[in-house]
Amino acid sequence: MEQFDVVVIGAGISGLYALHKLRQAGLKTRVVDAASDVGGTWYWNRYPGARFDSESYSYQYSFSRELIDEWNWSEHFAGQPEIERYLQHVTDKFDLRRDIEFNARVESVIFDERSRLWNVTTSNGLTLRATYVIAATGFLSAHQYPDIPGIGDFAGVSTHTARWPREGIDLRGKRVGVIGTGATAVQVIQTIAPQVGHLSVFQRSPNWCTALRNRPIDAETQQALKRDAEAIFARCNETYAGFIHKLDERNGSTIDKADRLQHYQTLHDRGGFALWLANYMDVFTNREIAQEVSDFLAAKIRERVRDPETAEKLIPRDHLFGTKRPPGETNYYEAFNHPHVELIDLRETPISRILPAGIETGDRLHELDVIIYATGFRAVTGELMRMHIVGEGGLTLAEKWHDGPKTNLGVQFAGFPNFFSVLGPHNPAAFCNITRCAENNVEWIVDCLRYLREHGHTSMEACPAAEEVWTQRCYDSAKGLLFSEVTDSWFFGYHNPGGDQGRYLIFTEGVPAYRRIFAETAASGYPGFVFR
């Protein structure tokens, strides 16, 4: 049994950066990952149309000027193959692969109270011992299937988007069913609609989608983006959610309606998250402003979808714009103008079961060759809860979080010494431009380990009282915000059968506030944490 200073779980965006920083700190580190190569989200999610919803140049790593200068993004919102190549390039450039164990899904993480070490066991028979464990498991990692009878009975090809086969699926001329209309489904549907023989879209809840406005990056823009890279990263660190888009400091309610509508159009034309995150400050708090933006987008849908009945089904009625992370789209609504594309409203005719020949809704059988499950993830906590994590006194993480997660600063849990989570509950990451938040969180955690060693401490864990205060602060951070009312979003993604449901999982005071809290905590000697 080999012993390490640190075991990192996950070789995606945050896990790779953690390995790089831990090496710099002189810590013997091993990364374990269930995949056969690096990439995390961008390894598993290789479905047709998968791409960034953050601008490529704002998502990339910021820690190496040389890396920024030598990598050229081909598009403003790069696709999965290019993102995966980028992460492989980073891995090879910094010689990270030699410290990564692939095809090793973590099954248990158990604290040995006698040795004060963590024992990490994997599906391929490894047992690793470590002083510290860092869970770099992401917040959209644990994919889930819907609870529909007969899923295993289908005679054709079926797959979840998060497990799309590396060899791909030939969809040309096939009868294809897509279950879901969230962000992943939007990307799949708009991509495959022109090539399939017939496409059946099974929708439970439509989403407010914003135009992505993706385009190639020309040579002149490429040079400008490299020149301004540090300024772009600095801007991201100053914005509410870590994107290049900065909220308008004015309240829309103080602006004439004609000017507001023109502003919406300008943001809509800019694309990406501009309409969401560069809008008026009160779009998240003022129901009238949020309704006005919703009406603006509803009119766009009616203009773009020829069949009025289909258009109305694609307009959300259960939430206002801005209360969920909006999918970015390119010709998504136009896909429903194809005569071979059909929208099935599951609120009118729910799926009753899946049969060998296809999907049954009501008294109708939709005969299919391929079923694509774009049914999302057990968000934020799912991958942590999947593992058997046992802390002091035999307490499991599932038991501790039975009534909802409790953390201090979103990185540690009382009773689990030297266990850190990069993108778990109660930090802004799920609302954030991931790499910007991941770099910040990893750097803070690695600085904690430096502090421990420099001050002769052997362990660090969250103080229970501080944990209660921080968890309540996260709940309170959503008060007054419209999205706190939409409890079926994955911002409330915690689900533990038998436990309390609907716990808010995000810190929503914003990325700058979180960075400031991190800095103040470190400068004050980490109050709220217990050292040995």
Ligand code: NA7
Second form
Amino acid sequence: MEQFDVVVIGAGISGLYALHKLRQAGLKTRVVDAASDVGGTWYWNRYPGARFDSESYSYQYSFSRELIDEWNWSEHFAGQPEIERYLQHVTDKFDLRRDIEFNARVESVIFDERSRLWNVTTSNGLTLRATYVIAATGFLSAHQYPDIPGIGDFAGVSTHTARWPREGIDLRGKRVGVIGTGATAVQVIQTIAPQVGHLSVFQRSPNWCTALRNRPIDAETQQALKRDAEAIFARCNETYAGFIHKLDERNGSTIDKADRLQHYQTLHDRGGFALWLANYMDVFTNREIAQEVSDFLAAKIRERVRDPETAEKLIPRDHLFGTKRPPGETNYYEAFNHPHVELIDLRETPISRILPAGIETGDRLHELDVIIYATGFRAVTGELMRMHIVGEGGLTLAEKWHDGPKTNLGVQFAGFPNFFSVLGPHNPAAFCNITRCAENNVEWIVDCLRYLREHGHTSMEACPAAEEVWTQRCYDSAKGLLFSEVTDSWFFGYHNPGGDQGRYLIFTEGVPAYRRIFAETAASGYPGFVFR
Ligand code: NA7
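Mind pulling up the form predicted together with this ligand next to the form predicted on its own we just looked at?
Let us now look at the entire complex, which starts with that chain.
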């Protein structure tokens, strides 16, 4: 059995960077991943239309000037194939592949109290021993199929978007059904609508979408983006959610209505998350402002969708704009103007079952050749809960978290010494530009390991009292924000089985606050953590 200083679970954005940093720190590291190649989210989610909702140049790694200079993003919001190529390029450039074990899904991570080492076993029969484990497993990686009777009976082709086959699926001229209308479904629907023979969109809840406004990056902009890269990253680290969009420090309630409406139009024209994250501060707290932005978008939907009945169905009534992460769209609403695209409102006629020939809603059968499940993930805790993680005294993580996750700073859990989590529950990740938060998390964890070594400590774990305080602080961070009232979102573990449901899973005091807390904790010798 080979022994390592660190086993990193996951070769996505976080895991790749962790490997690079751990090597620099002189730690013998092995990364394990279930996939056959690097990429994580960008390996698995290869469905048609998959792309960034962060601006490409704000999402890329910041740690190497050479990498920034040599990589040219072709679009403001790059698509999955380009992102995957980028991550492969990073892997090759920093010679990471030789320390990654592919096709190895982690099944168990068990703490051995005698040796005080972790034993990590994988689906391909490996057992790795390590002093430290870093779970870089992502917070939207445990994909979920809906619980619908007959789901295995369908005679055609079906897939979850997060398991889209590498060889693709030929959808041309086919009768296709998409279940879900979240960010993933929006990307799929707007992309495949012009190709398919017939498209049935099964919608339970519509979402407020923002206009993506994707476009190619011209040569001049390319140069400017490279020149300004450090400033772009610095700006992201100072904004609430780590994006280049900075909240307007004015409250909308203090501005004239005409000026407000003009401002919404300007942000809508800018695209991406501008309407969400560069809007007035009080869009997250003031019901009237959030309602006004919702009305602004509803008017756009009515303008763009020809059939008034369909337009009304695409307008959310159960939540205000900004209270869920908004999908970025390009011609999504126009897709419903094609005569062969049909919207099925599951609130009116729920899916009763899946039959070999298609999907039945009420007493109507929608005959299909392909079913696409864009039904999301067991969010934030999903992959951690899927693995059999056993800490001190035989305590499993599933037992510890039966009533929702408990963490200190979102990185460590009491009873699980030397186990670290990147972008897990209770950090801003779900509300963050991922790479910005991943780099910050990874650097902090690698610094912890350096600190341990330099101070002759053998282990570090969260202190239970600090964990209670941090967990409560995460719940409190949503208080006063409108999205604390919308509990049927993945921020609240809505699609998760068990104790997560209704528990707020994220730290939402903002990225700058999180970075500050991290820095202060490290500078003052890690209060809230126990060392041996
Ligand atoms: P989401 O945002 O969780 O969306 C999942 C969608 O699937 C959503 O529309 C759900 O409707 C729908 N869903 C889930 N279960 C069912 C059943 N049983 N029947 C019908 N519809 C169902 O996941 P995405 O992959 O789209 O996006 C995740 C994040 O990835 C996104 O925020 C971006 O940051 C990137 P519901 O809303 O629950 O009524």
